[in-house]
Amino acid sequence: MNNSSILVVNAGSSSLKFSVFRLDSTESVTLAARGQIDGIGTHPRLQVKDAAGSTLVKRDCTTSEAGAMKQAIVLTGSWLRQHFQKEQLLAVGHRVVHGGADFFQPVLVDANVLAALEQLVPLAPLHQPHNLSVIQAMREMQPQVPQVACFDTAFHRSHSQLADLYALPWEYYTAGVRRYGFHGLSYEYIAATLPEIAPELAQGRVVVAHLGSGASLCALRGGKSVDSTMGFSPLDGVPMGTRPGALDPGVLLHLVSQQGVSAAELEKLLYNKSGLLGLSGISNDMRVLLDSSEPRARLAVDYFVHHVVKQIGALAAVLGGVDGLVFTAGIGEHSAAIRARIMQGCAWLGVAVDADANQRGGPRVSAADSAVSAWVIPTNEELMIARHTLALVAASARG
């Protein structure tokens, strides 16, 4: 496998993120480059940086180059061939948001797997179609290259049935209506990294807060997922950039029966118009809200902090106590102000903030005498996907 590389892809509605990982002499994966094409179809822009963060390319593209996702893939492939021409593309690993009830570990994609994953589109309509469109395009353009799907739901399959049930008639559970949980690749990375960064927590009770545009929390015990704030879809749990988080189903019934909201309008409302954006009326970006003096911006921030603290308490109860708290993802890694407010809200659990360490970004952001330690650990979902892809392709080659 010398001179081989793995491409990791994460597709959104108007963006294509990609990373290139080289196989080293020990057959481990090492990041070589990371890039993305934003504004696909409108104002596409390609940017790629090497592992050290130095810019390799940064340019605007024409809509003829990246007017649609398939064109963006072709453009990405062309750039990669120019800059990694001496390397063989061993495989492509994909982040796929929903694995449903049947996919609980990474899987090599064939026509049957792709067809099964397409049936799950209604469970994650904001993400799944774009994840699968890239897989299909790669199958058409380079059918000889193995592709691996890695699922955001898979890590949570260690939940007990009790944690995954809804109190609905049993036939709905058997038909797949259950709590799946998401951001699993992020939580899996954190669990794998704890033995190195905070070894005293690796086998303990930890609440991980993945706080970004999409946000959720996960209860870990001994590195395994016990419970999570997200459930059947990526809409549940804490408020997010444009998604509401937990919502009384009666609100939805009211909107449909009394306000005449259609199913399509409801989907757009819940995925695109709610959360921090809906509350503030200003932005879904926490940085913008923190800088704003508008009362509704402050209200949106207060609401976010309140519900994150509330869910930390709930997960601590599920765990029977908590030994550590970990912040990750965009807000969790970069907003000292939000971390401080959340930790202050968790003082009753025994969390004491180290203001200077928190301002520096950690890794440990709790005081030395804090009964419950708090940490900032940058997540790396792409590395997890690369590792899974290499392991699966290597196992397949061995037969």
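Being a predicted model, the structure only gives us computed values, none of them experimental. Rigid core: the largest C-alpha set superposing within 1.5 Å between the two forms. Numbering follows the first chain given and starts at 1. Compared with the form predicted together with ligand ADP:
If you fit the larger rigid part between the two forms on its C-alpha atoms, the smaller part is left turned by 8 degrees.
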Contents of the next structure:
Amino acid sequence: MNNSSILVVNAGSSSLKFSVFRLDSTESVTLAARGQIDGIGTHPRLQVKDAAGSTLVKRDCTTSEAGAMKQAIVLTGSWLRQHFQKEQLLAVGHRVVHGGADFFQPVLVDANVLAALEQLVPLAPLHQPHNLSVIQAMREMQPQVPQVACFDTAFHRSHSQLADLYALPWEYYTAGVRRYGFHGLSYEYIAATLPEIAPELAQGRVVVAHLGSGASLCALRGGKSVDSTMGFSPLDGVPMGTRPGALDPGVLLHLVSQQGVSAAELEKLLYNKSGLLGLSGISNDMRVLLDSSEPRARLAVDYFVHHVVKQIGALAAVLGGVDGLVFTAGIGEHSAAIRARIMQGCAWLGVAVDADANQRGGPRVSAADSAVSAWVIPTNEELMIARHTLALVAASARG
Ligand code: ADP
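Having seen the form predicted alone, I'd like the form predicted together with ligand ADP now, please.
Next comes the full complex, this chain leading.
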């Protein structure tokens, strides 16, 4: 497997993010480059950086180069072939948002798997079709290259049925209305990293706060997910950049029946107009809100902190106490101010902040005598996908 690489792909509605990992040995991979084409369909733009963050290419593309997702894949492929001429593409790992109730681990994609994943499109109509269309296109273009699907939901399939249920009539559960949970690749990476960074927590009760533009929290016991704040969709739980987090379903009934809001308008409201953006009326970006003196910007930040603290309490109750707290993703990794406020809100649980360590960004951000330790661990979903992809390809080569 010398000079081999693994391509990791994350396809959105108008963007294609990709990372190239080189194989160091039969068991480990190292990032070589990371890039994306965004603005697909409008103003496509290709940008790729090497592992150290230096720009390898940054340019606008014509619409004939990347006017649609399929063209963007071809463009990505030809750029990669030019820049990684000596490397052989061993496999492609895809981030797939939904694995439903049955996919509890990554899987090599064949026609049967693809058909099963198509069946899940109604569960994630905004994301799943893009993920699958890229898998399909790559299978057509490079049929000899194995494709691996890694799911955002899979890590949460260790939940008990109790944590998977809604209190609806039973037929809804059997028809797939369940609490699937998301950000699973991020939580899996954190669980896999804990033994190195905080070995005393690896077998313990840990709440992980993935606070990015999408945000959720996960309760880990012994490295396994036991509960999460996201449910049937990535709308539930804590407030996010443009999503409201948990909302009384009565509000939706009211909007539909009293205000004539359509399903399409609801979708836009819930995915794109709410959360920090909706509350502040200014921005979905936490940095902008923290820099603003506008009262509604402050209120939006207060609301975010309040609900994250509340959910940490809820997950601590589920775990029967908590040994550690981990912050990750954009806000969790980079905002000392938000971490400090969340940790202060968790003082009752036994979290004591180390202000200097928190300013430095950790990894440990709690005081030496804190009953519950707190940590910053940068997540790496792409690396998780690359590792899974290598493991599956190696296992299938062994037969
Ligand atoms: P995604 O969910 O899109 O992967 P990220 O995990 O990259 O998002 O998080 C992006 C968000 O992180 C941004 O919208 C921004 O609000 C927040 N963020 C990044 N850096 C900082 C910072 N230094 N302070 C506060 N918030 C930050």
